[in-house]
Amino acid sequence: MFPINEPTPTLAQLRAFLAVADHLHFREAAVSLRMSQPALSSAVSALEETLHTQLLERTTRKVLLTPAGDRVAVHAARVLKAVGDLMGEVAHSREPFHGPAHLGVIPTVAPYVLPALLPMFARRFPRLKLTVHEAKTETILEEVREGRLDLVLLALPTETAGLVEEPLYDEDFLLAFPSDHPLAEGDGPLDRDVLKGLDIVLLNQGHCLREQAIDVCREVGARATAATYATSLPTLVQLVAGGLGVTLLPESAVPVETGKRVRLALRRFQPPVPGRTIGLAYRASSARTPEYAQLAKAVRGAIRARRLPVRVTS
């Protein structure tokens, strides 16, 4: 290892020496590099001086590698290849929609929206190596802030400094209850005050949908039941269908969760209708912010084309 204050070989010196090592002829090596023979000879001499080692045996008729030159040629080839790989990798990374992209998604969105998004990503951005991480809001927000995720799909606003938020769609909450519940006898929109007299079952701590439902209940003076919680939306639907209470169900989940022959009925609310906004968020400091803005536009198009029961933002 060279001391810190010692000069080190330059790439130009290594490139000149390797050309001579390949051709064993100064003139041919100079032609291959499109440089003058004196400049080539000077670069090789400078490398020998830097390494304090003779690399070439020069005669009037030919050039030979010394034993040290043989070993240096191997290392020089490895170094130049590594630098070439580095330059190529950086060049590829500058291309839009190329390389890895780590997406975080909350559990109350992933099963209902990803089937519309993943085929679109594969079709429109084939060079983008997308990975998906499903976790609760707090977890994916921490991971996008720390750089472990590139962008996150979740409920907005996040109220997190340093993030750009791209609204994708708005959706209503529907009241879900057992199919034999007295509310099943009607079909018109309900006033939110109806929640005051109902046992409301929620997701457990950490789900933003839980906090949104609690906010709706708080606005009308209703309380959620403390006895029963669910860890996922499918489980929550099963608890409601089993008669343990009612819940607020995002409309995007309805086609999936009510298509399993569950004994569930749904009613809409009168205006102002409770709901949520779902969007993409990513670091404002990211070098790929222009790409992510275009991805948000593509996501809106995919959701619109899939005709999910939501209102896509413009």
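Residue numbers count along the first chain shown, from 1. Quick caveat, the model's predicted, so the values are computed rather than measured. Between two forms, the rigid core is defined as the largest C-alpha subset superposing within 1.5 Å. Compared with the form predicted together with the DNA:
- Residue displacement note: residue 58 has its CA displaced by at least 2 Å between the two forms (rigid core superposed).
- Residue 251 shows a C-alpha shift below 2 Å between the two forms [criterion: core-superposed Cα displacement of 2 Å].
- A displacement of 2 angstroms or greater separates the C-alpha positions of residue 81 between the two forms, with the rigid core held in common.
Next up, can you give the form predicted together with the DNA of this protein, since the form predicted on its own came first?
Chain only, nothing else included.
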């Protein structure tokens, strides 16, 4: 077989040559590299060999750069500088919470939590460049598995292998109904059985909130209205206010969705109160799991300090 592949110089060879080019003296150069002079000689010779070019003029008393050696020295310096830059970059990015991170959030959480969460992150982790993607649970889980996302904020459990889940907070579902509905007469907690007699409007496919609502309905024997599906929570609220039925609303959405003068009424449930757990998830194989765990911890701290619009749940 032919050795078709031309060998390329090694960094050690380039360093060796550059040292000689600087000192124009093998022994001094060898000392500066903390290696023996013969090793240096052979390294430089090897470089000349791989380049098929004489780089140095040697006599026993003097060392000179050939014109080719002069130019090679310039390029060698560039190569080593690039290596240095690489090392510097690594050293720089080895500090935690530095660099880009892609965060995925589900739509039934994003509008209610992000407005408070993002400024908190920006203040606590200023060098972490967060990019936010909003998508349905299904999509988001695939993306985090594929590596297009690093962190996801969604309802737990994800039931996805290879993900670490960090619970952040629990929230109740409240029953939302038109304000002229008979249920508006009372105001104590409702038994979940009331769902059996109601038209229940849901989000469309892919939203985990839809599945969670369906689960609740199944437990009490109610059935959701098949006809109408909303594509977002604000739309869903409008449908309910418009009298098309009732729905289950996560507590964190309440302040936003009822803030405007919407013809909507809300009542809590009696225990067992339906609800969901929102948490952060990331690949267990990620190199930054410790950082992500600390991120989750920071979020929980902010919730405890009531800086996020969700209830503290033991």
